[in-house]
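A single chain comes next, written as structure tokens; it is the form predicted alone.
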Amino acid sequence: MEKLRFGLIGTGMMGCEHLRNLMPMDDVAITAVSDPNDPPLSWAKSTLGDRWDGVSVFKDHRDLLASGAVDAVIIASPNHTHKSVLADVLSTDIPVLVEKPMCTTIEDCEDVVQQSKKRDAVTWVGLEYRYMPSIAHLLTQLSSGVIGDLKMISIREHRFPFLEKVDNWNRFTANTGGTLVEKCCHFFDLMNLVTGALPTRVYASGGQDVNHLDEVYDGRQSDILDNAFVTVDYANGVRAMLDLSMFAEGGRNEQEIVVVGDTGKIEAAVPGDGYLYVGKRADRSVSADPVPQTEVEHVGFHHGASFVELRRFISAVKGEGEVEVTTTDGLWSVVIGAAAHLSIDEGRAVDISEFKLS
């Protein structure tokens, strides 16, 4: 079978992680990379090793798209470039997986949704937390009805600060969309997926209290939030909450997800201990449910989730599977983050209707 030729736009940390996921796949060839900066290109060269020979290298992604060297592309460039890069990709018939967040603003996301509808090629948004083993198993168990009628979702992420990126682009809200867009769109996507409904109201409290307080770049003070609480009301009556701290490295789990129904609850954790915990109201019992482990050839940053996501993307490109994470999913994950930032800035609850989404 002829190999699917991949191009990578943006060869920084996450871009090189995508390369490491693709490299073990027998049905894939990495044929082109693009980045305007030399250091990230050198990281891609180091990552690919002896596979670097024969890879076409471009400084401009538009030259990569016009080269005829790729059958599919991944966009892993900085958040604030996604809109312009996507505009160029969506004017072609090349399938694309764009890293989260899809764009940094609601308006730009809406435009991408509309543009993606004008072509037949696959457009997939990289919200890979859906594919983490414990979370995927939670989704399966939830759909079985084991906890009855879903009422509440709580997600806690207590983790390390933002990592260093090229030119420190991730230190500024203008470049990232804000912490609750950049980092937390993963969790808002999970909330949307689990509830099966649209958000109606968001209230948030947050700030920049510990991290990056003394960091100044080209005369600009870093303004990226490092902690927040976000509460989301859904149209079907479900309530969801996010508890984020990015100065909480010491802990058993980086993420904890709890879903509560009228007859029980499910607890999942990342990295966790290999089990979900299912509690029943009727007898107050708690059972340990082993998390099935999908065989992956590269575990990487996200416990194998990125590898699984890329396999699903490849299946969709080949016409063997559906697009599982759509541009509409990408839009709604950003909507909640943007509403949360507005809530913090203005000290009030924000109705989603205020955004007049089309």
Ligand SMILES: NC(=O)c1ccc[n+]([C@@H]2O[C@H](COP(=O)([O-])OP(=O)(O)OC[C@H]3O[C@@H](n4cnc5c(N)ncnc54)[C@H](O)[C@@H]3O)[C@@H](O)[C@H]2O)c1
Second form
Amino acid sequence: MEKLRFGLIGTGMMGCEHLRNLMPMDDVAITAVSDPNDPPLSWAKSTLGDRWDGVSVFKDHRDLLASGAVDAVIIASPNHTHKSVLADVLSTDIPVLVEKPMCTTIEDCEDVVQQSKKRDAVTWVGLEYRYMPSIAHLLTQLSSGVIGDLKMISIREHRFPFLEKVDNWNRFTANTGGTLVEKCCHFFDLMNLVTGALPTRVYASGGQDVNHLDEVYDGRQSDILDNAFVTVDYANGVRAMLDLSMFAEGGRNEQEIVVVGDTGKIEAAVPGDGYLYVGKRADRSVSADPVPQTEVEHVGFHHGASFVELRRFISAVKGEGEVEVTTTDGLWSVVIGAAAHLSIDEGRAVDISEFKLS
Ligand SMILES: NC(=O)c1ccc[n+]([C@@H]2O[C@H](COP(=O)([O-])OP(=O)(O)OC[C@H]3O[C@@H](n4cnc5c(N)ncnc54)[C@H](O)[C@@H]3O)[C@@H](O)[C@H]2O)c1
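Got the form predicted alone; could you also share the form predicted in complex with this ligand?
All chains and molecules follow, beginning with the one already shown.
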């Protein structure tokens, strides 16, 4: 079998997680990596073990792209580098999976959408929460009509603070796009997917109240938002809200998602207890619906979602499946996060029409 030759751009935490997901796949060969820093390259080396022999190693992703050693690439470099790395990749015919957020600003995301339309090769955005087993099952149940017409979505993420990253890039909004872009693009993507409509208005309240307050890098204090409530109105009348706390480790679940329709509701959780809970208004019943477990060869940090994401990406690259997470999805997930930050900064509701999206 001809193996698909993968190159990895950025061999930090998430890059090495992609390597661990790719390693068990028989139809994949990891042939090249690039990272400007030596310690992350050594992490890739120890992750790959004896499969490191023969891997081409680059300090600059442009050399990797020009090497002829890869059939597809993954971008797992810091958020603020995605725009320029993507510009280089999108000027080739090499299929790409870019980690979320696609870019840190709406403007940059719009440019990427336009650039990706100029070529036929796959461009896929790494918004993989939709592949987590309980969320995938929620999406299936929702489309079966079990709760009638969808009216409300609420997503709670209560978790631990941001981890340390190479060069502390994630301590500054200028690098991440802001927490509601960096982290919460996952949840806004889910809201967009579940509603099947476009957001029209965003209102938010949030701030940096607990985390990183005493962290100073090169004379600059970390400015990372650590909690927020965000409300999103959709064009089809559905309302959504996000409740984010990044100083809330110790709860039963990291994420809880509830969708409410006019005849019932579905509750899902990550990691959860292996069930969705489906409630019916008519008889006030609640039933426990077992979450089917997808067969994956690496469960990893994201409950198997990254493995499923990579398999779907590979299918699309081989022409056997569709691109399921497009640059347009990447754009709209960032639009809501950016609107929420603007709403917090200016203390007002933000109309999405203000962004004059093309
Ligand atoms: N899908 C998810 O749930 C998820 C989880 C974690 C991180 N991420 C995303 O993955 C990306 C990487 O995050 P991380 O946690 O691995 O950070 P990290 O700091 O651990 O790794 C980033 C790596 O990129 C390297 N790098 C910097 N500039 C580069 C460039 N121009 N070309 C190549 N490499 C470069 C750094 O040296 C570092 O090794 C970010 O976009 C992040 O948002 C996604």
